[in-house]
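The chain that follows stands alone, in the form predicted alone, written as structure tokens.
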Amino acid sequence: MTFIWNELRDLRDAVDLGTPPRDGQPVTLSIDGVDTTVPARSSVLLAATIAGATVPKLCATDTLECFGSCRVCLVEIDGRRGYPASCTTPVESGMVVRTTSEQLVKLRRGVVELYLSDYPDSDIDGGWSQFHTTLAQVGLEEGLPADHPYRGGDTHADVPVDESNPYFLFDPAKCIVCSRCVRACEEIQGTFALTIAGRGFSSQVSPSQGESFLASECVSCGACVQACPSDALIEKSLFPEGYHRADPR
């Protein structure tokens, strides 16, 4: 499956550009002082990746259209207020972009701390997902400190694991509600079997109308598993002795 997806993206070394490549006239902009030329309509995130910058991301991937929900890929752009998400910001000729600064480090870390406040401690050490890569990028590879103010709140640790599908399982305790699985089901497979139900803390991935994955319209194509950045959706074959859910905090 990895080979097929890399071929679809036309990538070398499995580098994820963050957003899909575009066709258009060449546009040159500056990324961290490096002049970079990409097709018009490309995202700043794609341009930054091509320029060699490492911009943390969670909801963004080059196999899906940009979404802009995770707020981890923030950048600074001369002449613009605030810190726009690089995945949803199109490039412009002459644009000057900075992908790292003291304030960006602080903002990104703060966002990821919120995700960590509802993620199992016991699944942080030794994890191999994109979420764990992002933790390392923002300096949180060991998780939240014991005295962190975000500790002690509600979590999804008591929401049951859905193991109904014979090929993969869904653990809501690891879900960061990035919608990548929902978008993959729609954009890649065209099944529309998944949605995000609820709002705020109650938001969660829901197959069809609150059914199990097996009882839903899911066709077990695996697009959602491939898209998931946090291993909330993961192949059962990786657990030959059965899945042992992370211990709650």
Partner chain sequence: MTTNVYVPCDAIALALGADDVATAIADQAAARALDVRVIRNGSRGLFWLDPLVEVDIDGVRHGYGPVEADDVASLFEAGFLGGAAHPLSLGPVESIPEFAAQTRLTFARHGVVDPRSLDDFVTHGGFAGLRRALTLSPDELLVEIETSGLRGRGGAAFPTGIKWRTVANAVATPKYIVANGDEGDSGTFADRMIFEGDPFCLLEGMAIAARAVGATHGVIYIRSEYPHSIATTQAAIDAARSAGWLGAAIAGSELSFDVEIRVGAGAYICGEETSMLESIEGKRGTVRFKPPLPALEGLYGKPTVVNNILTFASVPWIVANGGAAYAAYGVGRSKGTLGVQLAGNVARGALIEVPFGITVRELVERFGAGTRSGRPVRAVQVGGPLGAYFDNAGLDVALDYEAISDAGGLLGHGGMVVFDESVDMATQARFAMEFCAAESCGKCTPCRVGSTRGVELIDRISAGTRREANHEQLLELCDVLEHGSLCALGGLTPYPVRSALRLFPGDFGLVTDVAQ
Contents of the next structure:
Amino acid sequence: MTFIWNELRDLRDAVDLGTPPRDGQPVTLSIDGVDTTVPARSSVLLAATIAGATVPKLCATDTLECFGSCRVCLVEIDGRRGYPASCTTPVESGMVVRTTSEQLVKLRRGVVELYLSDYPDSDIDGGWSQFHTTLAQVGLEEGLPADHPYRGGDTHADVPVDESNPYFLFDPAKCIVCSRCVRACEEIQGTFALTIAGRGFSSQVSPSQGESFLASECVSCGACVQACPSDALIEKSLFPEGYHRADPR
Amino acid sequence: MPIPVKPDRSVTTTCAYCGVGCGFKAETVEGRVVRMIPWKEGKANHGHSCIKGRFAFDYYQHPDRITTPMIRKNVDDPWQEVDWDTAFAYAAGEFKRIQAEHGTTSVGAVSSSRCTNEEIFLMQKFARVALRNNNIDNCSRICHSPTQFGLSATLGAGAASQHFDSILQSDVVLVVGANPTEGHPVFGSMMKRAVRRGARLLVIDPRRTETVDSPHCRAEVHLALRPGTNVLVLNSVAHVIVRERLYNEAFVRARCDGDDFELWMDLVGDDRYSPDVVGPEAGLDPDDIRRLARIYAGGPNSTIYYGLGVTEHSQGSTGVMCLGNLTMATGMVGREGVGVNPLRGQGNVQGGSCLGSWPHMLTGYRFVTDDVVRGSFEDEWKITLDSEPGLRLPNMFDAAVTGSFKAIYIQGEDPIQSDPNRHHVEAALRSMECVVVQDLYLSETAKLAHVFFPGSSSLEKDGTFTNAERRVSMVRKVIEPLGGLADWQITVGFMNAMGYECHYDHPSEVLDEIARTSPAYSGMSFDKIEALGSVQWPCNTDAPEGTEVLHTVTFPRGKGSFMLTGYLPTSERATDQYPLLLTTGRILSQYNVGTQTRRTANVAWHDDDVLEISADDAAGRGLSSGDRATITSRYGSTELTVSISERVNPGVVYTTFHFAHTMVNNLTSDLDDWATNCPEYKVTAVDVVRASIAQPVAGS
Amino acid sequence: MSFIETERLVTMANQIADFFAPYPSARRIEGVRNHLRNYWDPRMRQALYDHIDATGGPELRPHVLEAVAVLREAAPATEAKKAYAGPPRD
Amino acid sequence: MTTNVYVPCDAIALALGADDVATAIADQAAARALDVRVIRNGSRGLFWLDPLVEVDIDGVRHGYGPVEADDVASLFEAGFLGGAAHPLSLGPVESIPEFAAQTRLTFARHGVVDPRSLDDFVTHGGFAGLRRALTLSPDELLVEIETSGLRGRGGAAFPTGIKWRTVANAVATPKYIVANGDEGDSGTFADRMIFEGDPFCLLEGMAIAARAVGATHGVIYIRSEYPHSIATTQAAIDAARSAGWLGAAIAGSELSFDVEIRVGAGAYICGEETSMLESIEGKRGTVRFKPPLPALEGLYGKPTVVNNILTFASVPWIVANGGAAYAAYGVGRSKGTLGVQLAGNVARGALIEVPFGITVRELVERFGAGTRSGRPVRAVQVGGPLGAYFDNAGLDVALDYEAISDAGGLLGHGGMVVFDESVDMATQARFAMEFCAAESCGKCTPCRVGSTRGVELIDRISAGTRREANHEQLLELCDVLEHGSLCALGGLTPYPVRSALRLFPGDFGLVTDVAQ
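Moving on from the form predicted alone, please list the structure of the form predicted in complex with the partner chain.
Below, the chain from earlier opens the complete complex, with every other chain and molecule after it.
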């Protein structure tokens, strides 16, 4: 008999499988030429991670159901058009997957450049979040070049920091709108306090109906902070001198 | 530049707040704890957390923290700071003097469920080998002692039958007198996950709690019963199951005592417990009782989770038995997704129960009156043990008031705030000649103490905790004890000063001693827990990696025993003078009597206890939300701010008990459970009146 | 002065007796007896005996008196080897 | 004898004063004591003639248009009830060249019947498809659809038969039929025409789908901007239900199927099928990743047929006449007919139903009669706001999914927006990015951030700021949008942008004087 909770128990501290582990019949597929066997219902991202491939990811994490919004875990699959997101693509027997190629490198870099075009320069150097790891994986650890055409555009740098919660703060300037916090609030905590308000470029994490974190339905379980890959939701205790944004250029 | 500091060290440990026992990674920068990260591999929490474990850890370095031992001859004297040896020698001298003057049994001890298994074990060992009596109790006396009694009597094991994850296999979840989303939030989230996956939720609780109705989680049936009618209503549920033949005859025949089953059917099948009779008495729609009974019995996999709303009654143990009976009658025990599970309060309250910190029991729930059991400990400890039961904590206070009990060693408890009838406890402590308190802060109780041992927080020591699902997890030292000694070292120091020599280099040696003397723990060791992450007892040669689900083949007591759970109304009744029934509970952001959480930023959410009252009752008293009101019971009175709430029915008022200054236990009665003396916190007849408004001073 | 206030002891004993009231007579008495034996400090039991000896215990339930009688007849400590788990068999 | 006079009641006709015309006709008839019945029909789709008043003379519909209320008296005076000549006289409507040249299958009843009249619908062949469907097994029915070669008319052109068979084979229940009427593409209005001109046809198509796949519930998602559509369709649903064509045991068969309307909340992205399902479920309209396909896990996670309004409306004719009859029209893999919508700077805006294979030029020049301004056609955007631009030289491409795709475009929902020489294509490219930025659900990053960057880059190019670097970045951004986006909104936005850059570089200042 298969138990649902076995999946939760397969979570490992040292590795983020990208999508939740699954129970299921073994399925063998090829990842970068290596035959890899994972349970059915697993994602290609999970299989690639188990195969040892380093697929950059931002919105995907193994404690949350896949979402497919960040578009950096793209791969190539024989017989499939385009570049499917590995997190939302279930494995199939005999599938042939490539996790890297010239085009994939370029595409991922192109996507991450878009993230960087709306992330504060002052928070790149010395950062150690998952976002910073992803930057290094796509070769953008230095941030966006000084003369990049994306510079000078609209950003969220002026949106105020929400420091209402005594324990953590939300800095919209660093939010990459991956919805991990929203999903953690729904799937893990079950409180449904967070949502994404607005559309398009204006999309922003919002507690309840545009309230502050403290005033909202948020119960401060910390699941959103834990889920945030980009230091946008972060413990205040990691800023012993207080949280001060760099002066805008 | 807002780059976060990067922790330089990470230690995996177990949260001490509630009975869920979440795994955390404590991260430090230069020896200072900067954050607690929920541990993905923690089997109780799978990487989830709540506000308390995740954020409210700063209490450990609050300015109120006392880090030097102190003594004084008289409670009116100023404290005198001393070194550890002086403190031990003074306390031991007083205890020995008192025993010489008033007898061996005139002293006792109470252990803390905030301490590790090893420390609790050492406390009961202290009482038995250093005090040479059985006057040892633990704080589950005032919360879950009825669980131990009631589940032992029916099923044979006073602990949860399941592991938490098992709820994901349940089709029906029955929550009785518990509010997991506030009290056990990480389990509450798991319960909500089960409901979102399609499990049907049933709730029996006087209040419309968050558990009853929250986003994507709504109870299909909620029995908002009148406080004090648990046994009546549960018998009515059983009545429906018996009358409609919804019971599992095959299970009962194979697994339970048939004669007792017949007696039980006669009892609950009587018209006395018909929903049509019970409904009006308990303030319920009879059809709701029937619906709940049918859904529960229908399963196919139905599970029960319950809390202090069941136990803290004069029929607390009887209420627990009702639940045990229901699981047996319907065959809802002994596999995944079913069972009966107490939601334990404090981090190690299950450990407190398991480790022999009882006046009548040694570790593993074995009677001190049993010569064979006692003999095994006598062999281990090389000492003769008292063969008679000792005093329970309330009885220690009772005996103190009459002058028969003179000294107590209290580890990490604050009975003045947490125990019923504050005046009685205060009088008891004042009558004692030596009160030794071991705590982080000068608690309300420490104000009446003669010796203060500065305790260590759970961040400052190694050991193990046992959570509400019988899971034994590692507590690891993240920082050095601020007072210089871990709690286990303090108890050993006191023990040595009392003249019983023993020595441990590390708490792992204590767990080895527990394993040698306790069958359910016989397979446990630090090395094994380290290797497996955590282990659920029983862990022995039959189950070397522990046991997730109990009662799969037989019950520990052999045949399951249906107990006869006749309903007796509590003598605490609403009258013209005290027309409302006060019930108590807790809120998410505060923990128990608030000793720790009040010393964190959690006060941002809840900085005072408030009185929830229905709009009807408020209107009749001219009260609005925000008004101050005086609450008076037969035992005392206090003042609280009023909040008009739809969560309580007319006739019922509710408050939390997290703040010392609100003194809610001024109100509570000294009624208690017939079997265990667990206080009846959940029913107190009160009246509420508008507090007299201070006149503004003219011209000011 | 009693070890614990008599009123409190009487209340506790009667509560125990009330629980066992639905059982057949022999088990009812045995249940109360076992509970007093296994859960009560001997000084509490003695205080109850003293009270009964002094007053006859008129406020006590009849089967408390019967249980106490059984309890006082038995040898003091060694017979109660079996762990308490509900009322005994007939 | 009563004379039937038809005055259209769809949104375009109403905007052009059809209600006043209808009132004037009734008033004049009363004043003259003439026995006239004014019937509100749907539009014939020849908008330059709207309001097109038709008089039924011995079963032949004679047209007068465009009629304004002020014209009505003169029409009566001229004796239009008898078909007399008048400056607005058009002769028999079905002989109007632009009408006669069409192949009306899906829109056969359109403009002919009163959209709210079930009797009218049945009299004109309504429910013939459903009646036949009830005599076929679900498998036989699926074979008919597969044989017809019908492809989804919403834009993706996925074979309808394959989609339906996937749902039919799915085990889970209940199954749903969802009709996507969130017609948000600029220059498109065919769905609205069905809602307002022949809604029973949509209901019939959905019921046939339900029969084919075993569905029991249907949802019609209509954008809130279409109040007349909502009203007309609701009236049709009520009428069909009263007459037993919806609900339990339809037409005495074992088919039970009912339909409800859900009104959108103004988000373009809710036209994307998965966003629409989220919206119907009461959630924020954001795109779901696929798989799972909606065919297997659609509405409320259950197997769901999601098709465009036009797709469902095409089905009754196919089932009534046989899949092979439908497949006889068209070219290559583009079978049957398409309701093309001509808009923009066009002389004769219209809905034109023609078989696949006709060229875009023929549609624009023959049916559309060139630009409204009279200046030469400079560009035509085919397939809505995310479709590619074709320059005048490129207009000979055939109306054919594959041919248009090969030419770097997409046929989409069949909308064509015409521009004359005055158009600035840099502005149009910017509009495409701006449209994407305005309508992005915000879920995936290429669309959420990239569309805003796209607007900024085009602005800098147009302003002459670091033109080459920004141009290069814009092309790279188009690659990221096309290959990296979660759904077609971001994925297709590069189409108009790239085609504008490729065909009209001068508008961006990207070619030197030499080329001009």
